[in-house]
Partner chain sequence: MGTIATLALFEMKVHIRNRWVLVFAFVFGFTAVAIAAFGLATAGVAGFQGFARTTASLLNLALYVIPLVSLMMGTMSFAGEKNAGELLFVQPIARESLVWGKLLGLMLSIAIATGSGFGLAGMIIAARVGSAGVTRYLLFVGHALLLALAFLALGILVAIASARKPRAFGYALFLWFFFVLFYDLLVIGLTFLVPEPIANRLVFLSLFGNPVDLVRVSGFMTLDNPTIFGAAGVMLVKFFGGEGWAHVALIVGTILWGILPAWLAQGLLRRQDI
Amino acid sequence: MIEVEHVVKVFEGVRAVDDVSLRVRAGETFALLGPNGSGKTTLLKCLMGLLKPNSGCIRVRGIEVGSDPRAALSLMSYLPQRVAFPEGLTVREVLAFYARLRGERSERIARVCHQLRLDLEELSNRPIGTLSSGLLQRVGLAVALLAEVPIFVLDEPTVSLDPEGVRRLRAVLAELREKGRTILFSSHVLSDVETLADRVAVLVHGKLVALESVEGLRDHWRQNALTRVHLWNPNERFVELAHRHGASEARLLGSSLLFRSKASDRLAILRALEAGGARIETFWTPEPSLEEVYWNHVGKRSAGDALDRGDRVPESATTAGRAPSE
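Could you show the structure of that chain by itself, in the form predicted on its own?
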């Protein structure tokens, strides 16, 4: 549906997008995830023809954006990162203008506003310039969702929204997903990506550092997951035992031994600890969150940071057990 091939965009010698290639499949919800300055907005602007890449190409349903922007853009609806409308126009005037622009009937306005819980009766005559940032974002979303197109491109769609606004947006996007629409959105809000996305591309300093399903990223991280073992008789010699039997890292923290290992080595390490005299009370392996996976790729947190902090993970959110011999 969307093909990005070796796209580079340079601003004053800085590569905002650095040789990025990816494909968004028809009917999937695809997230661009990354910290501020990672190149997400720049890449989306290149897709929408607002910026011209220095090199590479972008195609939408086989149409190259740079060669035939009108045809490519007719397939998409776009929400920019910063919503801006003429401040003197009313909410109703803005929605009516964009509905006419897209050839949509007024009934479509009412439906979209209802979906987003945007009270058109209350807001219809209010000038855009009097709206709060949250209401302005809802109007921007309503404008983007007015179009009956196969692809929706949303740049930070939950910014400024209150919890109810976020909940309603997620419901609307889920409905679009069920209808087979393709959704490409950017975010630095991990819960949005975890809730909405089928696949996620992680961008850091303009580079694509990971491209995988959300679950696939977690699975990769599970292969070097953290295990915490609570001991009746903590001793530094158990750290060496864990290392000897496959742990990539191990550390004693109070009465707990924390180690990282491949999933296939975990049981052998626990058995070796028990054979070496460790009295294991409980052990558990935290379920990796997208946040942990994300920060691992971004590089702001090393794999050993959790060992340094001694992450406190509730057993209700973990895989837990007793000593392997029990």
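Positions refer to the first chain, counted from 1. Bear in mind that the values here come from a model prediction, so they are computed numbers and not experimental data. Here the rigid core means the biggest group of C-alpha atoms that line up within 1.5 Å when the two forms are laid on top of each other. Compared with the form predicted in complex with its partner chain:
- After superposition on the rigid core, the Cα of Arg100 moves by 2 Å or more between the two forms.
- The Cα position of Asp162 differs by 2 Å or more between the two forms after fitting on the rigid core.
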Second form
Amino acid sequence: MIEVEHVVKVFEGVRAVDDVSLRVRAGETFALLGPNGSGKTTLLKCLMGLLKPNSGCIRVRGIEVGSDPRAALSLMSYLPQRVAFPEGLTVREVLAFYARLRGERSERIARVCHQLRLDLEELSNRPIGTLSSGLLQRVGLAVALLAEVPIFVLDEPTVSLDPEGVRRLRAVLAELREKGRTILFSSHVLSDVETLADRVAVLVHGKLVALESVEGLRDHWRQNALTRVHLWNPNERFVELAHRHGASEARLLGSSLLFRSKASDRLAILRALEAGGARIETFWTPEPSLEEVYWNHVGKRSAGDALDRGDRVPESATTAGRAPSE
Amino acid sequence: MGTIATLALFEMKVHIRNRWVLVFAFVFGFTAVAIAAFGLATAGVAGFQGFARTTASLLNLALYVIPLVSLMMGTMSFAGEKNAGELLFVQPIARESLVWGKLLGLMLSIAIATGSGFGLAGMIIAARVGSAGVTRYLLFVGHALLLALAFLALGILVAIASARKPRAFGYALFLWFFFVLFYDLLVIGLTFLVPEPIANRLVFLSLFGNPVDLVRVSGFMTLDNPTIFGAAGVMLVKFFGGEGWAHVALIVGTILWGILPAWLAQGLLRRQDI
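Given the form predicted on its own, corresponding form predicted in complex with its partner chain:
Every chain and every other molecule in the complex is listed next, the one we just looked at coming first.
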């Protein structure tokens, strides 16, 4: 549906998007995840023809955006991060204008406003300049939804929305998914990605560092997850033992031994510790949240750091057990 | 309704709603009435002056004010849009349509402001001194609109060519100074450097390099006063084989000043990052 091939976009010597390639399948909800300045918005703007890539190409249903932007744009609708409308016009006038540009009937406006719980009767004569930022963003979302297109591209859609707006947005996106629409959105709100996306691409400094399903990313993380072992008899010797049996990282923290290992080595390490005299009270491997996975990719924070600082690991999110021999 | 018409009506609605049109209609109307009412005061005569004298005074004033207003409006309409108007640029419409639609919308806004301002003033003048010379007054309004077209297009070009809004306004002000104040000084300076026959030709040709001069000459021709431009005016009439054709050439020249910058602007916008 959307093919991004080796796209590079440079701003004053800085590679905002650096050789990114990805494909978004038809009917899929796809998230671009990354910190501020990671290139998410730039990539979306390249897709929408607002920016011209320095190299690479983007195709939408086989239509190259660079060579036929109008045809490509007729398949997509876009919600920018910040919307702006002429302040003197009313909400109804703005919606009517965009509906006319898209060739949509005026009945469509009422339907979209109902979907977003925008009270058109109350808003119809209200100048845009008097709206709150949350309401303004909802009007922007309404403009994006006016177009009956197969692809919706949303740049940080929840950023300026109030809680009711976020709730409505999630409901609307769920409806669009049911209808088989393709949704591509960027976000740094991990809970949005976790609940909405089928697949996620992680961008850091313009580079694509991961592209998988949310579950796939978690699995990847589990492969080198951290295990925390509570010991009755903590001893530096157990650190050495863990290293010897395959742990890539190990250390003592109070009465706990923390080690990072492949999932396949975990049991062997625990058995070796026990054989070496360690008296294990409990152990657990935290179920990684998307946040941990994400921070691991952006290189700023890891689950290990969180544990080092003694952050609480929720019991529900762990794979816990007694000593392996039990 | 076509895309350009939709964009133009939207643009016009924006300017009417933010009261810009009302303010300029008032300014134009008030100025025309004030000139008519007090124009004879310097000659020690009390009372309204007729359309002919009022038009001559208004023309001189319009040659300063209309370019400035139009440049600012043209610049503002795109310099703001490029940063905040992403929603407009992602609609499946050609970027060329955006330029022509906005230009048309701005033109309609200025037409409403000048039409209602000068129209109301014209009615007041006609009620006081009669309608003699009203055709010249109406032709003056037409000239003011042509001048507005040229400078709106230049404003749009400047806004699209400039990366940042403040820079765009800087260039727009420079253009105003250049065309309204410096251009004629530059041409006069050049005439001192060349022999007289070439100098006359230079002055004649230089008219087409400045929309303000085109409208000035064309406007004074409608006031039956082409000789005010001396040898260059005579050469102009002679070259085009009569006053009528010279007038047509001046008007076509001004319209081209409205079309060419807009055409360049749409070419730039098509290739540009938003």
